[in-house]
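Just the one chain here, laid out as structure tokens, in the form predicted on its own.
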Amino acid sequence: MSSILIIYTGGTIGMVKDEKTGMLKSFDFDSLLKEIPEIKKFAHHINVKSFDTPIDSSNMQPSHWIKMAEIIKENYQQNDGFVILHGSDTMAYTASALSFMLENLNKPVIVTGSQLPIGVLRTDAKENLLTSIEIATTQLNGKSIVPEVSIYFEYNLYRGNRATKTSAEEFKAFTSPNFPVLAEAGVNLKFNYPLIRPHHNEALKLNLNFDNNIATLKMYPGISPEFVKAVIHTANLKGIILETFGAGNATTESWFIELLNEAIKKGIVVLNISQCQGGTVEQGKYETSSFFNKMGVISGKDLTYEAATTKLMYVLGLGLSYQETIQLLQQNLRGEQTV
């Protein structure tokens, strides 16, 4: 029997209805076993740690990612897996960030939540929680089957840095546009073994220095020089995520090229990702992206926006030289992009 640590950060999943008032209130996760006794079938030891003040995921910050990573590190040897209960709005950011923070991870870290509170009759919370725990405790030859950061939601297990939230209404709130699911939950759990990241021989290492001096510049018809200039002149700016059209295309207006060149000459890293959920950036495929290669814009290939954001913060936080930074950004570090 396994030992699992549940980390409750806040979010919709952690609410129940007060029978007297009918209002939704935060769930007392210390009485988790009493409310959901089925958990005992999956793990012998269920440990629960809650944030002192549960937060809405819209308020999630890098400092909260650090707190989660430190809790996992502190409890790593005593537990076989970890389940993080989290609001769905920024869940993909957290899962992606943790994938970069938890280097050499050999145990499951599953981030889950729900579209309806755990105390609502038609809730999806119970299934998401129970299946997350089951996956976190599933082993093969004494080793965890999914030794990486993932998101479980509505019968699918996604790689954490490949998922994105696409619906605010459907129970199937997440998709993974450019990478297959790691597992599907039906009558049986079906794991996609060839795609799951391998175990490591090295000890778990925490990377906690995230640099959030970045900005997003999203291309749109009619974008003005004044707006682009305001972005690249942001104080202390170190990186720009450039959201381009289609396969990585942008306007070829001379003023835009000049401003982008100015940013790169100042040492600002520019990472190009597509506004399209599916597909990849192919700089040079069209004339409207050929100039990116010449000036040193980095292709983000098929990164999700969440993965691009957290990866850029992580790599900038390493304090490397400009050349080392752009080289590392082009590497597939945690399965976040297709090689």
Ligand code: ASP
Given for the second form:
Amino acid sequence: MSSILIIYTGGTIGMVKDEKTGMLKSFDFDSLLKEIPEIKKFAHHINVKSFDTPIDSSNMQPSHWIKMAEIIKENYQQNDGFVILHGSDTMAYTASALSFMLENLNKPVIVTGSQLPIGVLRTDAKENLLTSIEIATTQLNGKSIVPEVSIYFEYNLYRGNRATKTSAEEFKAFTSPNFPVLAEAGVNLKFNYPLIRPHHNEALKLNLNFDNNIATLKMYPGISPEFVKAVIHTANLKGIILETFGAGNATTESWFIELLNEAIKKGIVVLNISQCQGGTVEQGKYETSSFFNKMGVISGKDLTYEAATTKLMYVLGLGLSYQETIQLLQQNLRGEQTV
Ligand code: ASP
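Instead of the form predicted on its own shown above, give the structure for the form predicted in complex with aspartic acid, please.
Everything in the complex follows now, all chains and molecules, and the chain you saw is the first one.
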């Protein structure tokens, strides 16, 4: 009989409508379980750990990621897989962060939630939770099939650090614009075996030092020198996510180039990702990105915004030299970017 640990953090899946205000608020895991008696039909041993106060995932912080990673580490040997119940708003950030925190992961960590609360008649919560448990416990030759951090939502299993929330309306809340799904749930579970990350021989290692001294600079026509100055002069700033146009392009106005140069000379790491969801940054393809290579802006290739921010926090948290930091950022560490 396989064992699974459910970690309940909050999110719409476990919310009820406050009758007075009409607003959705989290309830405890026992109330959630009452709504889903089917869970008892599994022939698995189901353990549960719950946040003392379940939260809307818009309140999620790196300290919560650490809590989840520590719970997984403490319960790693006793369980074959982990299902994290989480709000969808920041689910892709948590899944990306956990992929960097949990080095040499050999067991499935599936993050799931729902668009409608579990108590609502048309809820998507039941299917999402039950299939996540099924996938987390599915094995082949005594080994879990998906030994990585993933997101399960509306019949699709995504690599966690490739997924992004793209709809606040559809049950299919997530997409993975630059990487195929790891599995599809229909009548059968269809796994995309060649794409799933391999098992490791080394022991699980936790990386908990995330450095949040980062900022995002999103390009838009009309961006002003005052705004860019304010960003690069942020106290203790160590890294900038530069969200550029198309294949990694930005204005070539001299004030912009000078300010960016000033930031890099101060030792601030600049990681270039595209505002487009699909495709990749190709610095030097256009004149409007050729100056980036010369000044040492790093191409974030096809990283999602969620993977870029968490990867930058993770790599900066390692406390490496500037050269080592930019080298590591360019590597594919957990399947988050195409090489
Ligand atoms: N605001 C909710 C949350 O992220 C939305 C959801 O769960 O889908 O916690």
